[in-house]
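Given next, in structure tokens, is a single chain: the form predicted alone.
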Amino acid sequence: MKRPLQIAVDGPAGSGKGTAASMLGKVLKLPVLDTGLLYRFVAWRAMESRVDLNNTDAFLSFVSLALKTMSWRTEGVFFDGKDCTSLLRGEDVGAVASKVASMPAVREALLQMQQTLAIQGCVMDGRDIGTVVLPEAQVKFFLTASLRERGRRRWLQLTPLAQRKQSLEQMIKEVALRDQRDSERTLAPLKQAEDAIVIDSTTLRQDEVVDRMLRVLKRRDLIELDEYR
């Protein structure tokens, strides 16, 4: 491999980035990291200690003081020395992620703290990786799959079949909400880079769309193929 490899990978939710994202940060041995989780670490801070989003100057002296608590680690998000990652995937905590991603400084907080993480290397996965966070990583990858599958996706990943409050139906129609908030937002929507290699992993099994991002890395001269068999 030819370091420091930057790999960006973007796609809308449900698309499988993230896991495809892990897959292949751990056949390369890169750190995996995964952008959303600091926007909805913010919001989960908020939410626990009741912070108003609409008060701005409020709210970015407390964004301030809780990215002091926070560690980013390839294995996930550490709050004062504590794994968090688990309690940071519900949905509602993504609501209130995508309202504090569309302020502009919280995005630049934000941004400085991927961009320093990510000189040394990564697979680093999200909705503005290629265009914004690391506009010249190596590769850029952007997935996606169809509105149906990634709304199955996304409710199966929620809970239990028991303890689902949403039918899948609900669900396609909030990922549809979500794509249309994050392609729409004046600051870094979700948009496919121009040089982006995209994958449609509709029917695509995880392992599949990795060994088609280990091919491309194999014909761009960065990795050699055969030591990841």
Second form
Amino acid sequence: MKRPLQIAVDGPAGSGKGTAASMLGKVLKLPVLDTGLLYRFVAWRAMESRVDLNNTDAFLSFVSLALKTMSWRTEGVFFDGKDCTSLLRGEDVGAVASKVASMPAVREALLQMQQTLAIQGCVMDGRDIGTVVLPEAQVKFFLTASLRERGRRRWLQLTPLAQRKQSLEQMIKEVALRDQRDSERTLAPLKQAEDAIVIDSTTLRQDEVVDRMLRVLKRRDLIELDEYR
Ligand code: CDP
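Now show the form predicted together with cytidine-5'-diphosphate, given that the preceding structure was the form predicted alone.
Starting with the chain above, the whole complex follows.
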């Protein structure tokens, strides 16, 4: 029997991996799982509850309790039965997410959750999907773009009110800082898998990125391209 199709999409902030993963999942009718939301959820709960990230033991019991109150699916993250995804998207939550993501025990707690949901087949996006979470994925993409373009995209995603509070240059600095933290951590750093296909999206539209992905899948005989035209 054929193994359900698993597609890993990794890359730094603003590389367009989330949009590409979600468009690809829609076209292929596969669940799309955004793993960044899990780290963002843990960060958001920690911020709301003002727990001390430096008190490792207390923080870990907090994380395991927080995970019991949530559910994670294609539509996003639900907390106490309510969709809280939009509350997780800000760059402030992203910055704390990148801190909690460098804690080995947090990664461990989230790993199994990700692997269990992926069994049914999926497009999964994150930082370590091709390297750690789904090393057996049939296809791995690594999306990238210039720092300036990624900062610009993230800045445009913010509401006009948030944009007034933060300049484009500040946003580029924040994205660079998060890149550095994500790439330099010892456990599951942001890095492309050896067998990943790199797509630089600096000058590409989202539909062109997805088109390239579909061609790769076709070349590997994983899909019939004509079905998706
Ligand atoms: O959307 P964006 O690329 O800004 O970030 P995200 O994918 O939502 O992830 C937020 C943070 O969570 C990242 O900066 C990483 O530190 C962490 N993360 C991770 O370590 N591993 C993953 N598989 C996904 C996210």
